[in-house]
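So this first bit is one chain, no partners, the form predicted on its own, shown in structure tokens.
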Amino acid sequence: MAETLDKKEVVVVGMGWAGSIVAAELAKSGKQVLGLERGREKTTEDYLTAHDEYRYVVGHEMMQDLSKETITYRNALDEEALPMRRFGAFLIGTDVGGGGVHWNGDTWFYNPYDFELKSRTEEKYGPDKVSDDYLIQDWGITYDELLPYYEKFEETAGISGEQNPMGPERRKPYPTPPMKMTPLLSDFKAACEAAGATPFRTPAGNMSEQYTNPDGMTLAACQYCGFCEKFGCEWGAKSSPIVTTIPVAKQHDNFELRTNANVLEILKEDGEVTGVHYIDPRTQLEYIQPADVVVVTSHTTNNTKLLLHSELGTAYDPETGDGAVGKNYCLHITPSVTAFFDKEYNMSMGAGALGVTIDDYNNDNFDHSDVDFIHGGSISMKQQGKRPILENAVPQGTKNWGAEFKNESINAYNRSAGAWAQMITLPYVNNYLSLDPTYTDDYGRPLLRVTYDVTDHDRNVHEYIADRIEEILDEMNPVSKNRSELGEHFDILPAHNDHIVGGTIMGADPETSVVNNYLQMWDADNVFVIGGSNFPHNGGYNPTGTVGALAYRAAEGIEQYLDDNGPLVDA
């Protein structure tokens, strides 16, 4: 029988970027906050010997244990979904800090076009530019409304960068200057300019210099060791919750961090949400944690799964179009080209977001009248530091074993580099999240089921963007190139990237969204859901900056709710 604990004002489920921002902001304002994290607490010291590619990249030590909780996957409604047994297309972090610890550091403002995708597209190109099967909608918030929160996240995280020539004019400079330039990136920048594009430095959460943020947290300067993605930073030089927001929350006695607390359900009594039910996976002891407000911040997949398990909101039905929980599941597809050169670069040094980007083929930055798609993607070349096990690109036609492979991979290690795009995918009527009718997790709950396949729109954007990448790389005079191809169907096993969104989307209409623009549930005033799951579609950039901005705005909303109760936005 579950033990009932003392009531808290706010319980936060998941302590990554979103959860820790909410916890820190509410703790600073004097609210009584409990942060629940299913994993362990980790600090910078835990990553002092972390340069182990097999342990962290192959073994996915910082990710959810798929033997305990996984998802099932299928391409179409009439298929039986099967469990995902190893990570590929996306990663689900665990432990304190979540994905904010193992990320690369790319930190963007979404474009104003993103927030008004449907209305701006129809205004410029007419209502028939995109078929009704693509469920595009506005976000219920504008860029200008979110801008102050973007700026606040940048200042907390110490983001470096420079003005995007294709983006809105910045009101403030980046908190830190751009990272170092390398010979490879200089050559790519020149190639972009030769191809008629307008390159700029990728905005990065890797510190270009020592930085102290407005909360007094000091981050060290990046050492360019090349162990960012899927690793924690042993220098405290990559912005993350464990060096910014969580220490701030812990400065306040009214905040408590409780680890090894896996939330199974949001509880209701007489129709009102009263708290959460969680289990300690070490002891299997179960607890009831009452709270005035429940904040769900546990990754796109787990946010959606928790609402479905708790029967909060209405599950999306692709047959009828009714419901919104699980709707608009999207991801990034990454058109990419790897070029092989006859000159050498030092590819072992780098940082997660050390790069050069162009935005010329993203958003509505070019006329889409004569193409069969909208939006596009940002194109980047990054120097992230090649590691010894999996970083072994070879020219097409090379055998993938034996002496030929070894010789070619050694030769290409410092003579090859890739460029790729964060390409949008539009929400589609049959791509969604639901509960699996067959498979259950370690606690007996139905697994989350992903139904997803590539659409015609995806193929059209992919072909166009890949052509642009090839045009740029041709300006670098490569010896040969490998171009990625989009398969007939989406496969969840090959690595793509981690940017899955949707499932608990925001909007202005309770019929087509789960939360309002404060991320407060339309169906439960005292439940706030925050993360990539709020995005009605993915933009052409990495999502973390937008998650951070939304979390700061939601924290304000939660504080208002605690003072006044009731809905923060009229339906």
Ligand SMILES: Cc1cc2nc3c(=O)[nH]c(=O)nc-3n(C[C@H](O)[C@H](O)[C@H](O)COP(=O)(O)OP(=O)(O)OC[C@H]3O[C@@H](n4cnc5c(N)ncnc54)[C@H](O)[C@@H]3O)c2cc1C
Second form
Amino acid sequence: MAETLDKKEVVVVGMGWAGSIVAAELAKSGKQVLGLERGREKTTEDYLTAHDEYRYVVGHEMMQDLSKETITYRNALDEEALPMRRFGAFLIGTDVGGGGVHWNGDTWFYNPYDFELKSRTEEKYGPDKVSDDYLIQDWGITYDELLPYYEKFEETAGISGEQNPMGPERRKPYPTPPMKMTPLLSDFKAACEAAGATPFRTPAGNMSEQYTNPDGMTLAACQYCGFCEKFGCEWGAKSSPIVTTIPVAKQHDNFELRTNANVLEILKEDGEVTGVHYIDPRTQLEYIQPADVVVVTSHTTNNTKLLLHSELGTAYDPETGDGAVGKNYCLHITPSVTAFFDKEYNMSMGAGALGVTIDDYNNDNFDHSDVDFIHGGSISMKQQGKRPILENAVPQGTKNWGAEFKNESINAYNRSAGAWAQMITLPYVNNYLSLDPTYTDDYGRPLLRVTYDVTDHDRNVHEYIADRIEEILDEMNPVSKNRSELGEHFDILPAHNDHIVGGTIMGADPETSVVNNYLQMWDADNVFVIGGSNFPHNGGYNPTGTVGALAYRAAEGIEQYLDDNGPLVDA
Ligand SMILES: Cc1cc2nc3c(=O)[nH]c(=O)nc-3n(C[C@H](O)[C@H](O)[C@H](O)COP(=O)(O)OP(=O)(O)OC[C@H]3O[C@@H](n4cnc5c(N)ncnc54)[C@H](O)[C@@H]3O)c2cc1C
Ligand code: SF4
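We have the form predicted on its own; now please give the form predicted in complex with the named molecule.
Okay, now the whole complex, with that chain kicking things off.
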């Protein structure tokens, strides 16, 4: 029997970037906010002397425990989905700070084209450029409307960078100057220029210098330690909720953080959402937490799963096209080329977002009239620091064991580097999220089922972008190159990228979207759902800048809702 607790004004499910931004903003404005996080609380001290690749990268210590809660996966509607037993194509974070603790820090504004993908594509290339099987749609918000919230996130997070020559003119300089340049990145930059592209520094959340944000939180300067992606930063030099938004929320007595609180369901009475039901996974004790407003910020898969379990919104049906919850599930595919050189670089040092990027083959930055796809992807070379266990690229044809492998991988360690793209994938009628009819999690709920396969469109973009990466790397005079191949079907096990989006998408029409442009559910005024799950498609950059911007906008909307009650946008 679940114990019923005292009511709160706002309960936030999940304490990653999205949840902690909402919590901090509402706490500042005096609202009574409860943050529920299924994981534990960790601080920078927990990451001292924790450069342990086996524990964090192989063992996935900061990720969702798949033995308790996983997803099932299939390529096509007529297949039986099977449970994912180990992480591969993407990772799902846990603990306070979520993926914002172990991320790299690449922090982007999506392009104006992204928010109006359908209308701008049709206007320029006609209605038949993309078949109706690709469910592209506008976001119900424009770049200009989201810009102030992007800027707010950048200031909170202390992002560094320089003007993207192919992007819109910035209104403000980056809060911090670009990170250090390295010989490898200088050579890549020169190669991009030689290939006719326009390189610039990757916008980074690894502090290029000590920085104090508008909330008074001070972040230290990055040490280029190389243990950044999939690790927490013991220096407090990586922008993350645990050094920015969480401490700000905690400065206010009207905010409470409750860890080990795994939300199982959003509760309704007489059709009205009244709070959440959660379990403490350590004790198995269950609680009912009443609230005026429920904010769901538990990342793409968990956001969608919670709505489906709670029967909120209408589940998407790929046969009829009806319903929107679960629809437009997309990810990033990463065309990549690793080049092997005669020359040596110091590859052990680096930082998550230390890089050089080109945007020439992204968005609608080039004419797509003569290609059979739209959009594209940003191409970057990063210097992230190679770690001892998994960073052992060898030229194609090398044996993958024994003395030959050892010698080649030692030789290649400082003589190889990869460039890759954050390549968009378009939403497709049969790629979606639903509840699995067979498998359940530790709490007896159906697992979330992913149905996904590579589309013809995405294959075309992949080949085009991989060709462009090869052309650039050829300017660096490599001895040899390894190029990524897309298999016949999408495989969930090899690592692809962590940018899964869709499932609770935003839009202007309740028939084809789940939330409005304040991330408020069309079907439940007092439920806000925020995260990558709001994206109707993935842009050609990493997603978290956009997640942060949407969270700041939603926080404003929630405040307005608490004052006025009712829908913030007319259907
Ligand atoms: C290795 C890696 C590198 C990345 N690098 C970048 C990058 O450089 N740039 C970029 O833009 N993006 C990057 N990302 C993606 C980025 O981490 C996510 O976009 C971002 O963290 C999303 O923030 P969020 O708050 O929406 O979700 P999360 O950070 O996932 O937070 C969700 C929180 O909700 C909690 N939760 C889930 N379910 C429940 C429940 N039922 N009850 C209670 N709590 C729950 C989780 O434990 C988690 O703490 C990376 C991701 C990974 C895995
Ligand atoms: S590279 Fe920099 S930001 Fe990343 S973990 Fe190391 S010190 Fe922190």
